[in-house]
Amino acid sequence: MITTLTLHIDVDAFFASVEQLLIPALRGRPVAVGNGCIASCSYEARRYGLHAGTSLTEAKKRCPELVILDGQYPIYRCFAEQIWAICRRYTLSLETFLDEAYGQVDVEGLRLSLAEEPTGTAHGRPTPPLLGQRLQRQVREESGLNVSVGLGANRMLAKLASKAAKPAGVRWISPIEAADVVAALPIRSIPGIGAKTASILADLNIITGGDLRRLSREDLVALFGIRGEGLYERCRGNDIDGAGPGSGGPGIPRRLPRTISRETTFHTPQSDQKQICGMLFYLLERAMRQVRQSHLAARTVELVIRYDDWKQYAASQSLEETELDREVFAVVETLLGRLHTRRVSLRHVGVVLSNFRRAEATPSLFEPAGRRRRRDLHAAVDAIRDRWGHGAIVAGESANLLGRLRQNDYGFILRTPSLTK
């Protein structure tokens, strides 16, 4: 018997929807937010085949009347916080990202809280879709934005449900139908299956989730190693991603993220080494702050650079697991010296952290005093930034950006948003 449900809430066309809400003249028109490529576009724009990642040059060719905006990340963040505050009224705990969130709902509490609703019941008992409809209605009334809501027995099913409900819908995948729903999906729609894995499966004539079930657990492990275990469970509607609490609060099952990254395009192509290092340190400390908030430690860092002639290079290096900025930045500087060898300005830089482990709750008794002091310093700086915004403190090489980039409470205003992936 299920005692808790998982919710997935996804804000529809988030950035573009906020702009249409704030600027009435944009309503009903194709709108895209981004710089260089689309970060978010309205559903009117999607009718032209536009989507996140489409270059703005190509977008204008497909849709000449497209309205393109740079975006206002601090404003989007305010809307997101308002929406998540509403969602917390309905959930035991909530794990939030920029435009989506996962929450846990107590089934008995759901029954009691919805018992007075005149509609949406089956045999006199409240149904999960009623919860989603009520939450959706309250978000629309209080924020003016539409969300899609998915409900299921686990995170995977909830996310699949919200995707099927878009835009502005509610979908509940019950335990009885879960296996059949996943069986009908194309394999690329199953979490954990990317282009490379799909190509291998296609060679075996595996096209849908139902086809994937024909392979035994042993077959999948032989093909994909430990990932095969996950594929075996997911194609049956089970989610093995995570035991243990998530960063959103106790009780949220959460897998370790594959990567946490921050990246941006320079306002103008950059060759000044101090500014390049300043930007990399800023991006890295934003990523490492997310690592610490998630109670993780990173063991691999990758540096990505793109020259002004669009040639892109990347290099990664392993390190001892850490959640301290300086220990990772020393490796980033080494990678930069290895990659940045041409006399061409850089257009884009990014850092990608991966290979995570859960951080120890308490430091080792034998931890060096200097490292303990750095850990305490990070805790103090993070606490200040949590209260006053990241821009309250400018640290390390980030000081090289002072006077060169505009700032607000959130931090430096970048040409493209620095978001978690």
Second form
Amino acid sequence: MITTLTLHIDVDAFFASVEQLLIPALRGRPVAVGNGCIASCSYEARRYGLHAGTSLTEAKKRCPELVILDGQYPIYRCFAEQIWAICRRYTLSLETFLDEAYGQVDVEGLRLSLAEEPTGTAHGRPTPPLLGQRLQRQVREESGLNVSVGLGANRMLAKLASKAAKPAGVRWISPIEAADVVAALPIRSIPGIGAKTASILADLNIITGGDLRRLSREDLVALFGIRGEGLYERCRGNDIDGAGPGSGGPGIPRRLPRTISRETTFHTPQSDQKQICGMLFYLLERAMRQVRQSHLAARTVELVIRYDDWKQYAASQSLEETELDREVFAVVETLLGRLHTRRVSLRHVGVVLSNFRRAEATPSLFEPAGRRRRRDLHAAVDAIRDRWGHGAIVAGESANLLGRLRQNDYGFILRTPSLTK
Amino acid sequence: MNIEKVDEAVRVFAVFSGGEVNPVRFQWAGRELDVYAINGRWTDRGGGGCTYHYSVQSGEETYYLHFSSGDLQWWLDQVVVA
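What would the structure be for the form predicted in complex with the partner chain, rather than the form predicted alone?
Full assembly next; the chain just shown is listed first.
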């Protein structure tokens, strides 16, 4: 018997919707938010084939009447927090991202709390879509924004359901229909299947989830290695990532994230080594803060740089399992020395952390005292930043950015803050 | 569309009621402007106290106001002229 449901909430065209809410003159008009490329665009803009990632030059060509805004990311963050606060009233736990969240709902609690609803019940038994509609209504009333809500037995089904519900809809994929829903999907729509995998499958005349089910577990493992196991389960409506958010559903640990990254484009291409190091340290600090919040330790770091002539390079290096900024930054500096060899300004930089392991809850007895002190320092700094905002403390090489970049409570205002999550 | 950053302290007539603050009229640049509609509102819960933000409509123009609970002052952040 199912005791919990997974909920996926997706804010429709988030940044553009906030702008249309706050500026009535934008309602009904094609609006894009972004700098260099589209970070979010309204549904009116999507009719012109525009989507996140489209360059603004291309967007303006396709839709000359497009209104382009830089975006006000601190405002979007406030709206997101308001929406997630509403969602927490309905969920046991909630894992939030920039414009979407996964929550876990107690089915029995849901039945009791919705028992008085006049509609949406069959013989007095409330249905999950009713919860979605109520949540959606409450978000609209309190924030003025539309969300799409998907419900299912696991994260994958909930996400597929919310995608099908867009815009401003509610969809529940019941356990009975789950397998059929996934069978009817084009394989590219199944989570975990990218262009490369889809191309290999297309060569085998596998087009839908149903086609994929014809392959045995052994066939899929032979084709794709360990990933084949996941594909075998997903095309049957099972989610290998576990049932719920956060650390997973009951008894099912959630998979560790593959990467945690932060990247940004400079306001103007940068050749000053101090500024480049300052930005990299700042991005790394933000990524490492998330690593610590998730109780992880990173074992690989990758540096990505893009020159002003758009040539991009990346290099990675393994490191001792760590959650300390300084230890990772030493490696980033080495990688920068190896990669930044041309006398050309940099336009874009990023750090990607990967190869995670759960951090030890209890530090080793034999840990050097200096390392322990650094760990304590990080805990203190993280606590201050959690309360007062990341910008409350400017640390290390980030100080090089002082006076160069504008700041607010949340840190430096970057050119592409959406990319820095 | 023209967005003008203002960032000036302003005098605002507001109704504080039922846990809500609703601006109804404000003075700026020697003029008194009526708030026809509140387009949207959001709260910024920084460590230094809450800041209550509003996008309000007065005629064709959209005004971004905020009230800081730290210094009990209203500010006009920007004006959007369609």
